[in-house]
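Just the one chain here, the form predicted alone, laid out as structure tokens.
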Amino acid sequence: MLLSITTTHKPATDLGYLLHKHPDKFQTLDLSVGKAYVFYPEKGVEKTTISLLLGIDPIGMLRNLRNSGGEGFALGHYVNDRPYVASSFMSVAIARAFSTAMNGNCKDKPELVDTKLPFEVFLSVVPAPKGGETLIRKLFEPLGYEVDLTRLGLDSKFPEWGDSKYYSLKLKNVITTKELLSHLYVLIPTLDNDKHYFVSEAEIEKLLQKGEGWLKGHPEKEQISKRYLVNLNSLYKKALERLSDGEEEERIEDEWIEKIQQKKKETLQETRIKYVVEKLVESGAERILDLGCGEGKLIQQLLKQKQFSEIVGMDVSYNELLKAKERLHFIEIHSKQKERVRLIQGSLTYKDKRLEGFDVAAVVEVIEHLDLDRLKSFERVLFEFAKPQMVVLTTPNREYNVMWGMGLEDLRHSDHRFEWTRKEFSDWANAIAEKYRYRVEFFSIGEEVESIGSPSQMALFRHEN
């Protein structure tokens, strides 16, 4: 993870005064996630470059973040194999390495603080999972940057695998040092929805402070606020209100009213969750595991049932778990309620002792998001190793898609890897039941159409002790 900043301002060695970093010294900075190294690969009157190299220590990160999610919220206890790049780590490193320059201070040459200098910036890799090149240009070009992007392949040894979601980025602009650093600090993590720290109201202050003087007039200020605050509605709404001095408050309220009206149409999801809750209540279970819990919509309904003494939600997405925590008002809820629910990060395709010993596991509209070649791993994780007494599993019925004007090969969601017909689902579920000693029943969810079935289908597995 490398950031290089070059200037041809004369004398270019002024860059050392501005950034408070001596050109002849190699500096090492300790961070909570690893170390940052500051050095000058080239220095001269005509051209000077300073580099910030970031090295992540995953074990150290785990130790330092052990309590970051709060009691009962174990996100900080888990290190996954996500390919971390610049994102929020580099943002923290910039603030740590160049804090004096970001605050607009230069003791030896104060006249340089407000001087616009020609800068070239190179970032070895940035993520843009949603928006790609278009998003990167929308963020930087309105600020006067020339943007040069190179998309990186998944693996140089296997070019046939195609391109990745990562880019190397070159920027050019004539700008003050403080402006440059504030742009990088805000926009680098904006490109990536995953953050290595818990996003709370304190992040609003950081966004507004570092965005002072430019964010309010940026045409993408709403998207920047949303992505910087990982799409947490309550946070980015507050940020936008403060940025606009209340001018957009009415428009935002209109959007919320529209969303509320749209929810009335989401009857299938509501019906599905209601039906799953009914089955869980009927089972007499007390300890519930919600695999692929997402934003916590099922957990929210389960908390209303006093019979459930323990509810654990697991999802692979840190962002989704943050949304679940917000939906459940995790910080504000009564301590007795908080004791009943736990949110953990993990993968459905890796054996995990935390999943063992539950009465029931709910897997609601999840398996279709798995690659078919990973489905076997999921089967073993759930039915062989976790081995709950009952499993409630739902998935779309592909046959019903024609009722929505879709073709036979169309999928309902861009992230779906497959969708099964009723026979395909039945064959899979019966094979699972036979292999792992479960009995299975099938149920329809939603309005049924003759010869087509219902939009969603459920398999209820009971273990044969």
The other form holds:
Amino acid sequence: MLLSITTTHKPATDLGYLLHKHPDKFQTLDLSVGKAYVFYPEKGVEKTTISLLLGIDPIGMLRNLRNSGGEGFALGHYVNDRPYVASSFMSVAIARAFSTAMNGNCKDKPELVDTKLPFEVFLSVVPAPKGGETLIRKLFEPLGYEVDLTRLGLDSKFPEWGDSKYYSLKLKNVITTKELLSHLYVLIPTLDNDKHYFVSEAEIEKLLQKGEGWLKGHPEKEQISKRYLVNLNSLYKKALERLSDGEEEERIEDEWIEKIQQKKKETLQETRIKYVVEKLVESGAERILDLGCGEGKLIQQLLKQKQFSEIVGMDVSYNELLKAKERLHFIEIHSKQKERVRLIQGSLTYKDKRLEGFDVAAVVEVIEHLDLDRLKSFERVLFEFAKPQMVVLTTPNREYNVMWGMGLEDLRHSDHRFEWTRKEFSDWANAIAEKYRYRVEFFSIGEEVESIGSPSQMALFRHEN
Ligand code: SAH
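Switch from the form predicted alone to the form predicted together with S-adenosyl-L-homocysteine and give that structure.
Every component of the complex follows; first up is the chain already shown.
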């Protein structure tokens, strides 16, 4: 992972004084997770560049760290993106390599400390979480940076694999050295979801110290504090309180409480499930399929309604079915309840006799997990062969993603193969209705925003007997 800082200030060789790094020396720094190297790939009066190259040892990192991230798969500790991306390790390296400059000191040319210099920064790989490009711009542009981003492919040998979630980033600004370093120190880990160290109260101090003079006025200060502190609510709240100097403490406190209460009140998933249950109850159905049932949240709610005499949950993932079994206390539940539920493993892209003869099928946030070229099989399996009287089907509305600061190409979940606009969804659903003799109606799920719609969308198909 490489960070390069270039200046064209004259004489550009002042960069050596400013950063307290001799242009003729190649310096190696030992970090707990590997090594950092500081060197000058170019040095001249017109233009000078200093580079900080981070060499992370992923196995050493595992040994040394309390909290190494990379959860999710067994080899994740060893095989992860840490060696290649600009993460909080880069901040650690910046603070180590350029501590004097970060503290606003310059022994030999003190007059340079407050001088705004033309800088160009190059970061070879930055991870882009949800919101990717939009988020990067939102973080740097308000601070006066010109942002130039290039999305990196997954593998240059296989262009058909498409884009990765990484960018290379060029930034330009005229700014003091201390400002530049503190921006990089705070904003680089803000882009990284996978923090490597234990987040503690000390992190608030670092955030406030390095953010001094600019974070308070940044329009994204909430998002920066939150992401920097890895969405730890209480720490985030404390940081915001301190950023507000107490003037706005009450307002923030109120907003904060309101946010937490809202969050408690209902998540989007809960809203969706409630709405689906409502439609199922209204339909008068007794025998229900929950296709792609996942961990059984919908089934759990369906069981509370006596009207449903038979509930069959199907999922392709055995793991999800195990979770569902646990959620429904399958083993202990009363034998009467047990008779009403069955969990089966199967794929929605293969014709399956077990799915025939039901009143209703719920397909909640599932189709976007199917490859587009398998969707045709799914349509036939459900609407031609299983042929329930009614189908309640939901999927994300891609138009709403901007409300979460996501870019146009970003998907909400790494397993999503696509996300549709309202038009794409209704075109698809209308064509199906016509082909398989259903009537279809559309509904919005969650808060509705003008010309954007709601976060999730529902199609309700009724068979025309
Ligand atoms: N309906 C659930 C889960 C949605 S997540 C809810 O609303 O909470 C999507 C689910 O679809 C996952 O559990 C996934 O395992 C399942 N799935 C993906 N492809 C499938 C397929 N071909 N056949 C059956 N289930 C599938």
